[in-house]
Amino acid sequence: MAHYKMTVAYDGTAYHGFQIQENALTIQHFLEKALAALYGTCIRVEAAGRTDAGVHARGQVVNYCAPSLVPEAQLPAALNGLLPKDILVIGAKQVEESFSARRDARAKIYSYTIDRGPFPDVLCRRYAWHISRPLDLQAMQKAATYLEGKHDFRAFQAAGSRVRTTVRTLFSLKLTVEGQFISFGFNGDGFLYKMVRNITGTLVEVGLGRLSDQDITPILLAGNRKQAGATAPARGLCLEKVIY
């Protein structure tokens, strides 16, 4: 038996998240279906993170154990021939038995994209949150700096998650501008359930003038989800990279 690490990209629009579920289309379901067809036996995968329904990925990482039948260089092409066109294996290599895509991850990088044009870009409607009202980008970036570092992010965690601690370290949170699109880049050691989308929704509230950048620290300290902004739509979120 051999142990493999795979990097997977996908358009999450048609899927109910990564994690396998009954009566729902998921990324894990199709990955494991393709692996079963390739190896002729049931194969389970472990992912670096469970992206939610409608969330995309350019650099999701999974690991699995299987018979050493297919050369690692041929795995992407072999699996891509069995996968839907919106799921793509972009890299694969053999790793040590101890490797875990989830436990060994040291950081994850997410992006969240906002389309601020007067009309949405029709070709990007699945990958950006359209907001036609003017946004104060300077205030949004200033607010973002208060979120960098090690904090208790309880105020930005959605209900329905059980974790040992809500303390996380956000190494950087930067805003970039390209035409009518703005993008937030989140680099952190881990993220709570819907944390990136809840932070983005709060930063948009700042950009719209409904909150001040000075409100961010009190929201963090209060740890009250109701004080933060609304949850941004899933379509603007993408898992860009997992760092080991």
Contents of the next structure:
Protein chains: 2
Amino acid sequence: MAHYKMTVAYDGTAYHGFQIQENALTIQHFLEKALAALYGTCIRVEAAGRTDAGVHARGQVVNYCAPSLVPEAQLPAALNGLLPKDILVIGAKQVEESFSARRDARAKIYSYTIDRGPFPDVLCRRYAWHISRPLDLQAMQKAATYLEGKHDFRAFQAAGSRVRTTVRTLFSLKLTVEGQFISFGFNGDGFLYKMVRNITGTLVEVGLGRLSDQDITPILLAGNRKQAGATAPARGLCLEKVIY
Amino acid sequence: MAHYKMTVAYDGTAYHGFQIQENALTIQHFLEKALAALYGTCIRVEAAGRTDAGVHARGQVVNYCAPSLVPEAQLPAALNGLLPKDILVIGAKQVEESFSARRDARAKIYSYTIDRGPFPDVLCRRYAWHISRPLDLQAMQKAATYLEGKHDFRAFQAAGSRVRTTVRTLFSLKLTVEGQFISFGFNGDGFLYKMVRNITGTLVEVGLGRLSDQDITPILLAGNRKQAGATAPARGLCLEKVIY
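Having seen the form predicted alone, can you show the form predicted in complex with a further copy of the same chain?
What follows is the entire complex, opening with the chain shown before.
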């Protein structure tokens, strides 16, 4: 028996999210199918975090237990030959049996990309939320600073979620501008369900002038999902990296 | 009757090139279908340049003659509602009857993107040529300078092409580096069939050390397609802009 940590990148456009489900194409389904073909037996993977339908990853991490040893340097090429082109194993490493991609994650970095062009960049339409109305970037950046740190992020959790605690630490939330695109980089110790997309939707409301940066702290304190902005579309979101 | 110049962007991945053909999905087919739906009659478009199967455009230009006047500001939205999502009209302008997108083009700008990462960036795999072996960028940049200017580019023309003259002027050919990507920007008064992809393939041979930058001028002078490098894949190529 050998235990592996594997880094996986995918274009989520064609998939119903990471997690396996009946009658739907998921990343996990194809990963486990490729592993089954490679090892000749059923293998279950555990991911650092489940990404939703249409969400992308450049650095999702999974772990699995294999019945036999395949040299870690050979794993990516062996599995990529068995995977669809929009799912790619980009790293593999043998780990201790105790390693868990989910529990051992110390931080996750997500990016959310917005296309501000008058028309969407046609080559990026699957990876960015197109907003042609003018956005006040200074106000968005200022609003973002109020979200950094340790807070109860209940207001930004998808309605109906149930978790033990809704307190999370956002180590940093930075806006970068690159041509017609802007991107938010979220670095945090954990994220509630749809938290990144709900925060992004709220920051866009600030950018459009419908909310003020001064509204952010009251929204956090009230903890009411209805006061925050709408959920940003999945396609702009990417799980960039998981830190252990 | 009204004459229009229209700027069109497309993700060429799913199409058999720009030019209409029997039993194949092409950009021209969908553009003319949308125009027919809008105007209620057959309309033919003429493009600045035909792009091959799998090649993209951020700034293709077409012209057409319409039986009735539609305000130019309304054309993009009206047509985009009728087009597939990976074809986008991003500008329209009424022009003189004499305007020809093809004949009046003074220069075209193409980009060719190479992904140098150890693994391809999964979100850019449709828009870049992935080369994981190390490339000598200095040698590639130097080789590119020998191609700038007015030359007989016969060595870089697809075999079997027939044109009046194979002399073209490459105003500039610049390499830019951005993270794991490099991109060549070709600005020229005209391009022979597959010239950008054949030049790129040759520059990659230089980058890999199979050719030297000192080989470029002899290849140009010999005019022999077989001495130049292989044709780079379509997916890295994008028609960025046509200048009038």
